[in-house]
Each structure stands twice: as C-alpha cells, then as structure tokens.
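Below you'll find only one chain, the form predicted on its own, shown as structure tokens.
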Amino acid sequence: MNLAMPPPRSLVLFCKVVDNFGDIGICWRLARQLHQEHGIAVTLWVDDLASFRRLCPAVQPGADVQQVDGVTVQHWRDQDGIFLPVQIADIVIEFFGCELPPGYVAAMAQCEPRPVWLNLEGLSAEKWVEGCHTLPSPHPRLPLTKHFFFPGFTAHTGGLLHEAGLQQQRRQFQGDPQISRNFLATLGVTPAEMAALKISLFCYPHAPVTALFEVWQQHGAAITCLVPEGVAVDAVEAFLGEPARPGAVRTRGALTLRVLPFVAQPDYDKVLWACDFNIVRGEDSFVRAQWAGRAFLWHIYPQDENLHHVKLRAFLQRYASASDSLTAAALLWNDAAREEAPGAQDWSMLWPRLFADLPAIAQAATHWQQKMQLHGDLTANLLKFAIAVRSAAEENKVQSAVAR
C-alpha cells in the first residue's frame, strides 16, 4: 500500500561541542541548509554559543533563543523540564550520540504519529561504517525507534554535507584570479604573498608544526602560510616572536607566515579555495577542504588507544593509494608513520617529494569530487531517509488496524 505522507515541515538538532568548531560547524551547515534549500522549520539546541559564534558572527551568546539566518537556535543547558507533544519536530536528530533531554524524549513517545528520530554519526572511511547506516534501534522503554545515520564516501553511506550550487561558486572564484586576490587582500594578504605557494594551517595543538615550518623555510621556492588565530598558537609564537594576533606577520627564510581573523564559514571555504594546499583538521573542515578541489592534509581528531589511526588509514586507503608522499606525509602528520615504519622520514625528506607531487594531488582531488557527488549530498539523502521512515511507520499502522 503505497500512502502519501505529508512532507516533514519541522526538524530539531541537537547538539553538544566536543571538538570546539567541527560538531557545530557540521550541525550549522546541516540546519542552514535544510531551511533554505528544503524549506524546513529547523531549531537547532547547541550548548557552547562562544564557539558558535566563531562561526558565524551573528550568534548573540548571551541569548536563550534566538533567529539566525532563519534558524531558531536555542542554548542547551541540561533542561530537564517538562516537553509537550506540541513542540515536538517531525524530524528529531542528535548528533554523534549526544543524549536527548528526558523530558524531550518522553513527549516524543506521547506524539501521533511519531517523529522521525535520528543519531547523525560522524564521518568514517571504515568498511562497517555501510552495515550500521540506517540501522534501527528501538528504545528499551517507550514506542519510539532511533535509527544510525552514517555520512560517508559511498553508495551505502549519507554521502557528503554539499549545499546546491557550492561547486558552482568554487569554479566561479577559482576561475578567477581576480577575485581571489581581491578576497585575500581582504584579509591582509599582499600581493608578494599571494604569489608565493599559499597554504592554509588548521590543526590541533599537538600537530607537529613546529618541524614543518623549519623545512619549510628552508625550501626553494616561497611559502605563504596563512594561519587562523587561535590555531597551534605556541609554534605560531615562537616563530612570530610576538603574539599570534590577526594581522601579525613575519617572514624567515622561504617562509611567510601570516594570522588571519578567525573567518565565518563562507569565508573559510574561499580560504580553502583561495589556497594551494590545504591542513584541516576534525571533520567538518576536512570535508570542505574535499569540495575545494586542492591538494590537504587531514589532521584527524585524536582518540584514546590511537584508533583515530584506523580511521586515518581507512580514508588514505580510498583517497590517496594513487599519491605514497601524501600518505606518508598524512601518516607522519597524525603521529601514525612509527606504527607503519620505526624508521619513518623526517619532514626535510618528505616535503620536497609532497611538493613535486602537489599538481598530480590536486588534479585527483577533482576526479574525488566528482566520484563524492555521485552519491547525492548528505542533506537531501536524510530527508528522503525520514520520509521513508514515516511513510513505512503510517503503512504498518494502517495494516495494523485492517489487521484487527
């Protein structure tokens, strides 16, 4: 029996940060871009506002509730009061298995139909990733069943977070070198600095930066490093020798390295556009440096018993078996080459074999782009998930009732 549902018009996210910009940035992205691309009624709970606001500058900290861009974004202190079915979202989400409040879930359970509730997971390249996506879970209690929603790099997977025309907009600025100049002088960049192989560096504290930055000004051509502030600030001091502020400057050898403001989210992506290679770290900046279509560096969000390595070599095993310098340096960068070989090169043998292989990176990361795209974006695959869900649950209902 074939039942036409209504469409879904109100969806909830929630969120707790973990990793201070990735988990709000992907949820960010997420609720954005169901209400302006999907007309969705979307309230996004986010507990860390200050992080927020780092993305994106028109989040008021101090506010319970708020609209941005369209979004209700509501701060998430722990309530534990009393939820009515009434306001309740026909999609409920939780993102990387952050508990719902009690109260939320218990008026879940009261609603008619139901909502469709979600676990968005994070991102991994690991094989059994595709056997627990979609996956259903039903609640110990109430009559409520969650389902695994898993974003990933195949058919079997959500796929990738890509807003309409971003492919578009990225050829249009790439296209050209007008507009990117024009972009990062915005930013302070000069045109010396321009010319030069520019990179951008977003990694975690304990990213072996320092090493990098002595190769890199020894090397013969030069480097402009663009650093947001904020990101690896000791090595960035120490080679600075004064506070790592947006706008401080200092060049040493080959090597320029310059701190940006900490930009929103539109103005990152261009970063990574405006950019020859690309560091990222976490997850959220790691699939935006896929859709620039430049040659990046992964630095991986650390777990305990180094399993993040597991997850690291699944991704290089898709991405980069056609590039053994990008592997190498990937494995070097998260700490993983001693596991690989005890003898693993140092930066000063590696870099000069990344940098030659750099054009070759680039270009198969645009062959990786198209191949991501064929698997439909991450967003519009959710909503054709939990309208199926819904639709099933008002079949088996009705098949129910005949039943009796």
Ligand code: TRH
Second form
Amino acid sequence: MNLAMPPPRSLVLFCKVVDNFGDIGICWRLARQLHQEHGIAVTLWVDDLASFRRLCPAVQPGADVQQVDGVTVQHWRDQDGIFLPVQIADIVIEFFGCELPPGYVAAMAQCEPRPVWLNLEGLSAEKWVEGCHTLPSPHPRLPLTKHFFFPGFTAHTGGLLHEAGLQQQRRQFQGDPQISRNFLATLGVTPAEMAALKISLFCYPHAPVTALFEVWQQHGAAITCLVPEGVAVDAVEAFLGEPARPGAVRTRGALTLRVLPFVAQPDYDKVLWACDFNIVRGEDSFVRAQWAGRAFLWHIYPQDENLHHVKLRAFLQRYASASDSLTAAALLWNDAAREEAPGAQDWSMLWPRLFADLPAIAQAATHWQQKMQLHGDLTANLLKFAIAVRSAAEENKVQSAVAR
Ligand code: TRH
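Write the structure block of the form predicted together with the named molecule for the protein whose form predicted on its own appears above.
Up next: the whole complex, starting with the chain shown before.
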C-alpha cells in the first residue's frame, strides 16, 4: 500500500538547561544539523539564553524570538496558554524528559496526523539502553504516544551526533600544522607553548586537578595545559597565583598553564583537534573528544549514589580495552579507583604510563570513531525513526478504517 505520507517538514525541540552547557550544547548541535543537512524548519525552545550565548555568541539574550543560523530560537519562560494545532510541528522533541507546556500537548492531541513525539535521552554505554531505545509510552489521558530515543554506542541505539563534514574538516585541520598554529595564536597561545605537549582541560570542580598539575610540573618535557575560563577555578588560581581570566598564564617546572576564553562551539572542536590529549566532561565535549581522534580522559557528570561510576565502567569496557593505563586514569580521575584498588594508584605512578601509551590510545581512538560511524549519525537516525513512526501510525489508521 502506498501511504504517500509527506515527509516531516517541521520540528520543535524543547530544552531546559539543568546546569552548565551540555543540555543546550547538544540541543543546539541537533537543531543546526536538522536544519542545515535535512532542510527541516526547526524551532528551539530554550529557557536559558545566557548559557546558550556562551557557546553561540550570535544569540541575543533579551530576545523572545530570534533566528540563529536558520533556526528559530524561542525563549522558554514557562509560558503556557492555548496553542493551535496549526502551530504544532510534525516532530516534537523533549530533551531529557523536560515537561512540555500542557497547552502544547493538548494541541498535539488535536492534530491530524498526530506529531511524532520523542523524548531524547542522555548518553550511556550501559547495556539496558538498547532495550529501551525507541520504546513507546502512551499518554495516560490523551491519544498520543511518546517514544524514547537514546543516543548510544551500538547499532541498537540512536548513535552519536556527528555532522556530515566533520571528519573532512578535522583531517584538513590536523593535516596542516600551520592551520592549527594559526588557530591557537588567535587564542593567545605562543609558539613555545604550541611546541610542547598540548593538553586541554575541561572538567568539573571536584576533579583532582592539583595532583595532576604537580605531576605535570615534574614531567621530562614541556607541557602546555589550556583551560577554558571558569573551569577548575580554585586549582587554576592556586597555580597561577592570580585570577583565572582569559590570557592568564604561568609556568612552574615543566608545566605552563594558560587560561583560554570560553570559545564558540565550533572553535571548541578546534581546541580538541589541536591538542595531543583532551580532558573532557559531561556528554557533548565527551563525544566531540571521540571525534577528535586524540587520546582523551573523561570526567563524567556526577550522580547520586555513585551511579555515574557504573556508567563510566560501562563506557570503559567498550572503549578502553586497548590501554590499562587509560582505564586506571579514568577511574582515578573520577574517584572510582578506591572501590576496587584502594591506594593502588596515584598520578606520579600513572601519568608516566599514560603518557607512554598516548600514541597507542590515539590510534585506538581512530578505530573507535570508524566503528561509531558505522551506526550512522544520531540526527539522521532520529529522522528515520520519526518517519517510520509517522508511516506506521498512518498505516494503522488506514487498516482500522478498512476493518470498519
Ligand atoms: O557543560 P557540561 O558539564 O554539561 C552537561 C550538563 O551539566 C548537563 O546538565 C548534563 O546532563 C550533562 O553535562 C551530562 O559538559 P558538556 O556536555 O561537555 O557540554 C559542554 C558544552 O560546551 C559543549 O557543547 C561544548 C561547549 N563548549 C564551548 O562551546 N566552548 C568552550 O570553550 C567549552 C569549554 C565548551
């Protein structure tokens, strides 16, 4: 039967910024890609324009509605009220289970056909994700069904966000050292700092940064650590002996620590591409470090009852089998090492091993990203799923009409 459903043309994405930058970082990446690569008319509702502006300086924090890179950005201030079915997009995404305006949901139920409603979940390497990806959840009162959509690391998940031209851009950047030098120079990095082992540092405040700084000071060759403004401020200021403003720099022993400005999202990719080793956190920078093809260490977002340690181990099992030192460093960095080997490791023992393994880890990173790309990219997978849901709903409708 040819159902001839027109493809979805519009999509709305609701984002509540829980904290930091990852929520809007992920939603903005998805919104841009849906528009730029798939021609979808995207509206992004977001409740925190100030955070958004940090990674996208074109955002006007005072505007209720604005166009940014072809995406309609709507300031979400918990406004509710009456929405008309004509205002409802073909695909509705709530990010991380944020609650949609009730008036919007009520209007969704009046649409014909109904919009495809997805809850885009957080990234985890745990096995259960495969069983929950794409599960339906019927609305308790209204004739609507929401589906869960999980990013992930296997073919039975939604995959990872990855733009079409990303690898080509990265290869071009990494293939020509002058491009990298020119870029780093715009951030104030000097030629001597560029010539050293370059490490970017993006972590939560509780990371054992001071211990690592101490070990890096004793390293046998120069290290440049680039830390964005606002990150690990206490440890950074203690090292610098002055406020951690962009441009602040200090050398102690082998370590030069430089504070970078917080850069626009595409430039943060370049920071990762330019460095030899990246320390990343949360979800989005964690994924971008994987696409950078360089060794990285992940500071996972902390959760109650150390649930994040389970998630960390699930990822390490998939990823870090190539290197014991990387596994040990990730456990130590996330304070998970005590659980199985109390006192067994410290940075003075671990860093030299990790440093020696960096080339092998980077090589394994290349294989990993090739493997991840086999699963397609999250944006295309999500659209494919939405089209399938829409067609299935239409087919059910036709079959029920025929049965009547
Ligand atoms: O900032 P994060 O810690 O964000 C999140 C949130 O805490 C969120 O609530 C939680 O659910 C999630 O982590 C797990 O880390 P993340 O995810 O890496 O997001 C950072 C974003 O900031 C990412 O899109 C990259 C961007 N960024 C820039 O654009 N410029 C910069 O200079 C830096 C350092 C980051």
